[in-house]
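A single chain, nothing else alongside it, follows as structure tokens in the form predicted on its own.
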Amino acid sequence: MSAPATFTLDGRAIAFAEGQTILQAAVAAGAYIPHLCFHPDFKPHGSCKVCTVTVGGRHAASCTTRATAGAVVESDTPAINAERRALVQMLFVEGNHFCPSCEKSGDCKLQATAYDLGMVSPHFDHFYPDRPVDASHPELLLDFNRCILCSLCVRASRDVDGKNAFALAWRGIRTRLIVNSRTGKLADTNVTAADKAAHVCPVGVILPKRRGFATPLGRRVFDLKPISAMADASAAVALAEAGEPRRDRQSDGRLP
């Protein structure tokens, strides 16, 4: 029986299955690569580049390259990373990110995400958009001022529910996410907390009420380990969404 065909990931050789992208890869390997809008149950969709990858020299998004084999992959490079930093900033920024006061504080895929990167501020100018809070749902509460256009409650919507409750409006700087009812508003949409796409959110955008901070602070996901640390970055998101803490060592503090 033949070898599995293999590339290099940071030095280190990662065997791929034919198809597999890279993050696909490395996510089977335990290998971690920062990422934001890739998510295991869905077809990669390469918007937030946080997965940027250098393949043979060249900048490619790992959630979208196809790995081959012989391939020489770097991701965990200080140059990478000053640029993933830099788009995590301007993710920030970009929204209205208060971690102290968030649900999803914790649990969060971007907060957990620049905390690895060692971001220790905005760096840019907030924008402070004007973006609304939709309580109207009997089940889930939107609060838009944290979304960072994943597209993942669209697609989860769309390919798992069949309900196409959300989408994404608008072009460049306006684009934001919307409802799709003739109101705007969430509860005038079939939309249940039992849905796939009331659960892939990767920051705090999507919430189920009466169950706020259920787990206390410190014993979330991201709290007992590095986001980086998990050996499964896969895992890291099922925990996340499930809400239940890994009894692992204690990270270092909170976003101020």
Contents of the next structure:
Amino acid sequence: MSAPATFTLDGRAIAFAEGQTILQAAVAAGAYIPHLCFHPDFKPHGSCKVCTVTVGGRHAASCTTRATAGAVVESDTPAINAERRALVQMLFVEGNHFCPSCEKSGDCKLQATAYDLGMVSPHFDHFYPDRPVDASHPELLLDFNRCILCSLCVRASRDVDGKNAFALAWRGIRTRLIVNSRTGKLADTNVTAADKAAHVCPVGVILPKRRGFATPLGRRVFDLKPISAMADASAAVALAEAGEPRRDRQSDGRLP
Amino acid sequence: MNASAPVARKLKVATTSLAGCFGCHMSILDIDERLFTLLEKVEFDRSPITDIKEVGDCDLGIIEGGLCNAENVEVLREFRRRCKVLVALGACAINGGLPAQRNTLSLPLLLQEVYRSEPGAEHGLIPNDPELPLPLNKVHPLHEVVHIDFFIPGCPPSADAIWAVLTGLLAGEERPLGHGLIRFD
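Starting from the form predicted on its own above, please write out the structure of the form predicted in complex with the partner chain.
Now the complete complex, all chains and molecules, led by this one.
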């Protein structure tokens, strides 16, 4: 049997299976390419473009570009990271991202990606959009202010939960997340806190109620380790959020 | 006559808090005994620490808080004119922060709610003393009005983050804040 086909990512050989995209193969190999709308459990969506790399010198979204044998992929370069930083800055000014009051701070992939890209300011002018929250559901809070339109909740609710409770409405700059119910309220869907859709949000839009700040700031997933040092950040966040509050964890991440 | 080694001029630093809570200034004080090291190289001009009211010509200006009224804008522009390098310190200076939570509400509605709905010091009237600066329609971060040279995020930024940026600037270089020092919360 011949050796598995490989491509190079910043000079490192990455093995891939037929049909895998560059980002799928990289995540499986434990190599980090920044990404927000991609999740290993779901079909790629290709909307946030933060996973943009160059393949043979040409820009491509690595989550939707199939891996090919011998491809030369560049990801961690100052030029590409500057483009990613600009994309993330635009996400910050398009929504209302006030980290100090957000329960997701420290477990948020948008914030962790911004940290890792060295983003110290939003650079652009803020939109300050008016996006009321939906607190109608007994178990879950929806805060649309933080939505980055990754569509992971849409995909999870439709493809895993079979409930089709979320959708992206409108198009272009007016695109926004909506709830598929007669009233538009989450309480009028059959979504529960046990749904996959309630646990895939990379930012702080879909949050469980009554768990606010159970884990103090400073002891959360990306407080302990930069996102670029994690093979699968989505899994790390899911594991931490499913577990007990991380009250007793030491600053180096170990339990006493 | 022997030429003696030139005595390095102390850098002049001004600081102020606009629409902030002074938490970032508490973080400046939190650099603790390192303040003595700092004071060998800098002297403070206008700052809550010196209580000097007018900003003079400075090498470095450090500004906490965003812009919520006309006076904030005036002070920011004065700092930009007088300071060679301007640093935005903390979440409010960078994205408006907590005061910017009012940005989706109309200003007349807010003033009604605060001053007209309950009897208070102004006897149910909206204050209109000419000495009071007029509130802006929306709260804005500093970089939307003047050029900002450096940013230190955080609510508040840690003393270590402030120290890292200040010592870098005093050494004449921009030192990126690494993991643990770059924080938005």
